[in-house]
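The form predicted alone is given below as one chain in structure tokens.
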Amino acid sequence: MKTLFEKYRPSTFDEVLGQDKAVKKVKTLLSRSWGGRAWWISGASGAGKTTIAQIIAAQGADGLYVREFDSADQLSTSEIDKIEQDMHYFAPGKGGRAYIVNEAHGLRKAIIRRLLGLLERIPNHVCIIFTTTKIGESKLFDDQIDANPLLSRCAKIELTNQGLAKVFAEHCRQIATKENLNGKSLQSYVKLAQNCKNNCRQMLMIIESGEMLE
């Protein structure tokens, strides 16, 4: 059974909540061209990073041709050049190929190194997708990786945290209504959106715990 994260994960664009600045620019890229570039989606955990990143894969890409990292630690030399290799190929379907690595904040030197001449030629039926915690993101600065010629081979979404609580908090209690997980007030609800610091993903599972039954 899913999750109810899973369950109620946004399909479209128009599903993202509290994010129409980054899904605005997001489809104005995405109105130029969908492959032949990488992204990098950074903030908060539970904002939406890899919702919008899978959303932005399935653009071009059936889902078996969508090759998802949950950490940069998986992305070793031995899968970039299997990347490298299948990339020259269109797939079945919609043809594309789209590959998201999350947590990429992870990503070790050696990895960017490879990664710089990859960005360089990627096919218009391909695309890349890189997703980080605004966090991580600096963390990835402060380790002395000189990570600026990647962010630049990048197109660049940052979402926001700003403006989120009752955003989410109207979003969890309607799906806690409908899973028969509801006993209190929209205000519990934005106090729990604070005390998760707006992490959506976070909510959700207090919420499955059956926390906010009477």
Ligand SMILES: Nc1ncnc2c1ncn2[C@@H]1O[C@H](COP(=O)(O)OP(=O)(O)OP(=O)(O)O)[C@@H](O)[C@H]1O
Second form
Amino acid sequence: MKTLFEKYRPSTFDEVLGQDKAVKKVKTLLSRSWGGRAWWISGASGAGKTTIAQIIAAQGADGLYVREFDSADQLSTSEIDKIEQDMHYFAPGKGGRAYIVNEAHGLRKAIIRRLLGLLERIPNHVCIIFTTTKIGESKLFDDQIDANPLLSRCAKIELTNQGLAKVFAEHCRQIATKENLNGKSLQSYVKLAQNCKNNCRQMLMIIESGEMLE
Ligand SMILES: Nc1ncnc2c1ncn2[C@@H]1O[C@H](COP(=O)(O)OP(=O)(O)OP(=O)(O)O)[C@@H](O)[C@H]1O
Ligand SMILES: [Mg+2]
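Switch over from the form predicted alone to the form predicted in complex with the named molecule, please.
Zooming out: every chain and molecule, the one shown earlier first.
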């Protein structure tokens, strides 16, 4: 069985809550071209970075051809070699290939250097998406001299942490009700959102453990 947060992960931009500005920017860029570019999505944990990355990826690439790295250290030099080889070929189905690198603040210098070259030559049927928390991003800048050239090669999408408490509270309460896990007022969910620093995943995990039952 899927966890609640996976079960209710948005699969379209319309379902992504509280990130209208970022979603609008993504849609504008996508209307120009799906591939041929890298994205850098930053924001707080549980605000929708990986979700948005997956929606972008799915627009141009079939599931089998979306490769997701859960953390930057999974992106080894041999993985980069493989991406460089594969990216010359169209994939079956929608034709595109997408690479999602989560927790991109963990990228090491040697990998960043390889990426700088690779990102200059992304074919139109390939997109590469990095996601990272804001805190991680500034840490990357502290530690790595080459972070700036990397970011300057990416379309930057910044998620907001403003105005999410109420939106996530309503959303999570609806889910809790549907799953017979709700016994509390909307106000309790707003408090939950605040306690979770607007991390929607964390909220849904707490709901799943029955804590919002009477
Ligand atoms: N903006 C949103 N609208 C609706 N649901 C959301 C949103 N953001 C997060 N969620 C819910 O929280 C879950 C986790 O979101 P996601 O994986 O996109 O977070 P993230 O920003 O990548 O966090 P992390 O930095 O911890 O990786 C999603 O599966 C979804 O259920
Ligand atoms: Mg993520």
